[in-house]
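In the block that follows, a single chain appears as structure tokens, in the form predicted alone.
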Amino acid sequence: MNSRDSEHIIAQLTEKEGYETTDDMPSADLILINTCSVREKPVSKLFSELGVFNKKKKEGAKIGVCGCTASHLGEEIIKRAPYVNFVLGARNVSKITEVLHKDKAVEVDINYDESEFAFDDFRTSPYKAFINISIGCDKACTYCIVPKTRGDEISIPDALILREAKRAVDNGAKEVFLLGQNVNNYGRRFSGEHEKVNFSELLRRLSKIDKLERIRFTSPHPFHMDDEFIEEFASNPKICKSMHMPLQSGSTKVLKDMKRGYTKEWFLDRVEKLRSMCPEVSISTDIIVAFPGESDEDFEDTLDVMRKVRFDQIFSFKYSPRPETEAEHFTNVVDEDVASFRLTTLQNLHTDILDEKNAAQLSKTYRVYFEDLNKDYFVSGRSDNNLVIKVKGSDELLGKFKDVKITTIGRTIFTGEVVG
């Protein structure tokens, strides 16, 4: 979502203000930092990065801070770094051309509605298109700051989404990537009078676009993974068979404390249905270890889910308290050494599972959509089920589909040869 917000910002500055991007920071007239605040580390890193940019920027260059940390900290950013020229929150992207001309402007209204704003078009890749289908989040997860930085959830009208997808395809993209905090809650609320369309129906409508070959999305919420959604995912040939299912914890007790809205049993049931209908699906997840009050038994429940699901990818972290969240005030904090041990245990288990699964990929053939030219005379792309595969080649492969046989196993990237 931050990547797409950055593209929107660049589009407005390019079309309305005549800017162009540069890789040479000291020559830039404008330096923008788009931030995340989901974890504590990026917030700390922001101010050290700002200091570096302030020292290296040319005289008269402006610095702007955008994104979720901007929403969260607002005026505090300018107080701590007075050389920052403006602060633009994650819900105020369309105001970039306004704040650019107002020194010390702070626009961080999380209730601002951009769901029907017509952004100019800019994409970092001509081969795929990131498309927002909703903004904000209505969940109340006790550990998460996002509702405080991105506001209430509002769905973008499907007509705008379809128009954006068609425009991207007309410009050469063969894949669209749908974005939202909880994509499968799409259609719950619009800002105006619009036809009520749920996520499964949106996927059906998108799949009718001629020359659009692949549809990806992130992130669906396990609570909203009803049978209609899973059946559409499994049966629609344009939907890539890769599902991100944020588990967060395998313990029903901890999930209740997190206010996730589902149980361990529900999550495993959804995985079982998904795999029964779509055996080739790859499943990735997010996991937080050492959430306040997590016992050894709770952690063992998480390991149990890991062993049963055998995720293809995990994003795992120790719990990080965030301001303005309910869990910030929980007092049953897990000891730091215990937290570190649990994270290492979890990641080691995943590594063992991954090594075993990846070994079985040798000599298999996948249809790969090539989208990245690497510096080492390789071109890389992704299979339908999200394996990253690279082959020797040139930019002639970019934007094309090829059958690739895997010849070398890697933990995150496979090497192969084009066979058709």
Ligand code: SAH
Given for the second form:
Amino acid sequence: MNSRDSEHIIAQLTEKEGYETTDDMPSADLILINTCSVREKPVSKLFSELGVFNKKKKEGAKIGVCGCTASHLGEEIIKRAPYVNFVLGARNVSKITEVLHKDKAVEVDINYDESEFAFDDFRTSPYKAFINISIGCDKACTYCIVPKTRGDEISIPDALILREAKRAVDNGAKEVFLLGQNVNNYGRRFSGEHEKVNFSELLRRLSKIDKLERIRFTSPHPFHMDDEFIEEFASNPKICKSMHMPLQSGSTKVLKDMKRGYTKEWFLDRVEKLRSMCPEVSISTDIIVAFPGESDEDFEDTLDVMRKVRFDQIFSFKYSPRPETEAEHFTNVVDEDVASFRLTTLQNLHTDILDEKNAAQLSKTYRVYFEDLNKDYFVSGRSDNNLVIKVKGSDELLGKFKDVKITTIGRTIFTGEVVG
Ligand code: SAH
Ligand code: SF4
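Having seen the form predicted alone, can you show the form predicted in complex with the named molecule?
In what comes next, the whole complex appears, and the chain from above leads the way.
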């Protein structure tokens, strides 16, 4: 989502203000840093990065801080780093051309509604188009700062999404990647009058776009994984068979403390339904260890879900207390060394699972959509079920689909040869 926000900002600046992008920071007229605030570490990193930018920037260059940390710290950023020229919140991206011209501007209103704003187009990749389908988040997970930085959830009208997707496809993209904090809650609230369209219906409408071959999305919420959604996912051939199912914890008690709205049993039931309808699906997840009050038994439940589901990919983190969240005030904090031990245990278990799963991939053939030209004459892309596969080749493969047979197993990247 941050990457897409950056693309929106770049589009506004190139179309309306005549800027061009550069990788050479000391020669830039404008330096923007787009920030995350989900965990504490990126926030502290922001100020050290800003110090470096200030030292290395050329005379008169402006510095702007954008994104979720901008939303949550607001003016505080300028107080701590007075050379920052403006602060632009995650929900105020469309105002980039305004703040640019007001020194010390701080635009961080999380009630600002830009769900119908027509952003100009800029895409980092011509092959795959990220498309926002909603802004904000209506949930209140007790650990999470996102509702405080991105505001309430508003769905973007489907006509705008379809228009954006068609434009991307006309420009050569064969894949769209839909983005939202709870994509499968799409349609819950629009800003203006709008017919009832849920996520499954949006997927059906998008898949009617000729020449659009692949649809991916993130993040769906396990709570909203009803049968209609899973059936659409399984039966629609344009939807890539890779599902992100953010578990957070395998313990029903911890899930309740997190206010996630589902139980361990519901999560396992949804996985079973998904796998029974779509056996080839790959499943990834997010897990937080050492949430306040997480006992050894609770953690064992997380390991149990891991053993049962055998996730294809995990993003795992130690709980990080965040300001303005409910859990910030929870006092039953887990010791740091216990937290580290649990994270390592979880990650080691996953590595073992992955090694077993990956070994079974040797000699299998997947249809790969090539997107990246790597150094050393390799081109890489993804299979429908999200394996990253590289082959020897040139830029001629980019934007094409090929059948690839896997010849070497890696932990996260496989090597193969084109067979058709
Ligand atoms: N809307 C998505 C998540 C967005 S935040 C969802 O509900 O799944 C991305 C991930 O960051 C979360 O899934 C969670 O695993 C992690 N995260 C969020 N807040 C956190 C915190 N306070 N400490 C540690 N990890 C956190
Ligand atoms: Fe945060 Fe929960 Fe919303 Fe995801 S659903 S963004 S974890 S509050």
